[in-house]
Amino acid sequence: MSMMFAPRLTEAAAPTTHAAPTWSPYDNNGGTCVAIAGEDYCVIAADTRMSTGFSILTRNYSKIHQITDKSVLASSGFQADIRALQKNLDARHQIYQHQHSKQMSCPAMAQLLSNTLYYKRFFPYYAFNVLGGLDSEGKGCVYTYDAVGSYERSGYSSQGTGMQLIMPVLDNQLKSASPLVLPLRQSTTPLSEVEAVDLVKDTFASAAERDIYTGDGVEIVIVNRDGIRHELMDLKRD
């Protein structure tokens, strides 16, 4: 009984393979953002390291952007997209001020940010945002987002490369209000302003030990009835 063999492909007839393209319109410049809302304050913080791959581009880059007197945005991800997003929000807010002769409230800014991100959902801003500030009643508020505009208000949140390290600590210490818990609790944390700032410093010092994209320094912005003030704290530089 004769055996049948498939014909052998010659080199010219062999199928050609193409290397997968390596170029991407996005980059992840790393970094971590945290926000905590209290009864009459909000603390927003982010580290100052900007990286690409295993290279540090700068050790002194601010990831925090003040939009209004009571709204502050912290963002992690692709810094070129983040800068474009910040310029877009600034322009929209300026138009709002001309039309209404007042600044936009933090909840209104949260909705505007959601709409802006969702509008770009087919080619999204590679930006992961935390918006913090004071609402119309003077209470602290924190809004956390995904890349295409889905958001929720909570007592605290974190975004960025150190989020997986920081969120378990915040969950353990703050016990945020949950829609699954009845009766409903307030979406603010029970900490005082000083305690919240100390907790933020502790979480960043811990995250910098494990996350290579978080480090060098942490910029802390505190929003309260007296206005906005800034603090800086050094982190690991290796």
The other form holds:
Amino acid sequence: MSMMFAPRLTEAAAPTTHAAPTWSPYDNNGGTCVAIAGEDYCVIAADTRMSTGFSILTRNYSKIHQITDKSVLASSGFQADIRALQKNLDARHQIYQHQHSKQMSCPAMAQLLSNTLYYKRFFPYYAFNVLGGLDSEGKGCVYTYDAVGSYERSGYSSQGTGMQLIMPVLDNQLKSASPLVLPLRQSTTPLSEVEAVDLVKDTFASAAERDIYTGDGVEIVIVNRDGIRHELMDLKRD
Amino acid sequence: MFRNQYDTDVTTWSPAGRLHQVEYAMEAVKQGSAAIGLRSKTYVVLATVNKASSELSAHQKKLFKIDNHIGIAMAGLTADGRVLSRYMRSECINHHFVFESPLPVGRLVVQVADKAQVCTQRSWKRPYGVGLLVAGLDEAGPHLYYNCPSGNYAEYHAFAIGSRSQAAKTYLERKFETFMECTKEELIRHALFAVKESLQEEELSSGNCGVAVVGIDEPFIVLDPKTLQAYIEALDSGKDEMQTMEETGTDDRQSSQVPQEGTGSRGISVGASEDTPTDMET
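Complement to the form predicted alone: the form predicted in complex with its partner chain:
Time for the whole complex; same chain goes first.
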């Protein structure tokens, strides 16, 4: 009998290798989203270009969805998944309204969005979300997410293909002192609403220069105590 | 209604061809406090008599929003009604999710009726003990339906259910031909007058009644007490109308109900006919 010191891996026992997938359930339709929280307002913006690969599908697609009177969701990524996610949240919000006779607050919606995303942890929504609105005290709030629901409340955020170009600019303009430094300063920006909108327009114009997936136009939504306002600005179409 | 040997199971027919359990369920509706519905060319109004079980408690909710374009008023076992309204809301939300359009009222009503029918043909279930007045809008216009515990449903120009509903029905029968051209305010007035009939001696106030309205371009809302009180106070200016009715007298011996189909295709009765020889309504 031959001595066997270690069982040799035979062909049959070798681990199988996956062939390169021929089909992906996902596509990236590109685009960038930004949100800035103010003392009593919130600005949410997203470009209006929808692309696939190196082609443009449309120059006029809205990535912004108003869920409640006080919450607005901007998402970049795979727009089919994003549409399904929006419809899901709308249905859940309807149920909440029937049960509680009132609308969801922005922080509550933020938690719901996180749970909804994590629910599909093993087949995620290809959505990079920024949720903006007013909290129950009327102060601006911005929540930023990854694809599986990890989220954080902050004073400002950006997501999408132009995120790397925009985020440093926002950090430079809006970043407040560390929360470890006393006295504690607000996470919302001291900018006025008009200044914040101008900043958003500048950041998109800049991102559109270098990010090929960002351009055509930017849709800006402003939420404040008087309600919700829309603005549209053209961007470079190249 | 007297007990007999064929009424223990819902699945047992009586020799006369009746399902007594189903009829007893309809009796539960007649025992509940009144609910009234009426419609015009552009609005549907629902009104309820709200009875608190004691002075210490708040009154039962009998008006429920189902969707922006549909709402219900109920009479009978309101717990059953609550469960049905949860089902109706869920159906509306699911339909909207798939089709991105509002669920047509007639379709929802059939679904509820089918759900109610199941309970009349299972030995381990009991019929729902609640009657629903379903008010809603669709592309064809405003609609008012009545869903019965028997699984029957029919469309109405105006209807009243629950205890002392006959008084309200008499008022509605007298007036329904004018409803189509009514404005929203006039329709609410008629609804309140009808409720007044059901209340009889009691003073009408926002504490003992409820009103809900749905209209073209107006989502279903239950009027808040303040608005309701304002309408009630405005009724007094039309007091002579009330007195004319009292002189004519209400006819409690009326056996006919008020199913008025506008066109022949609507108002289809499915299952046990409404004309089953049930007792005369009180």
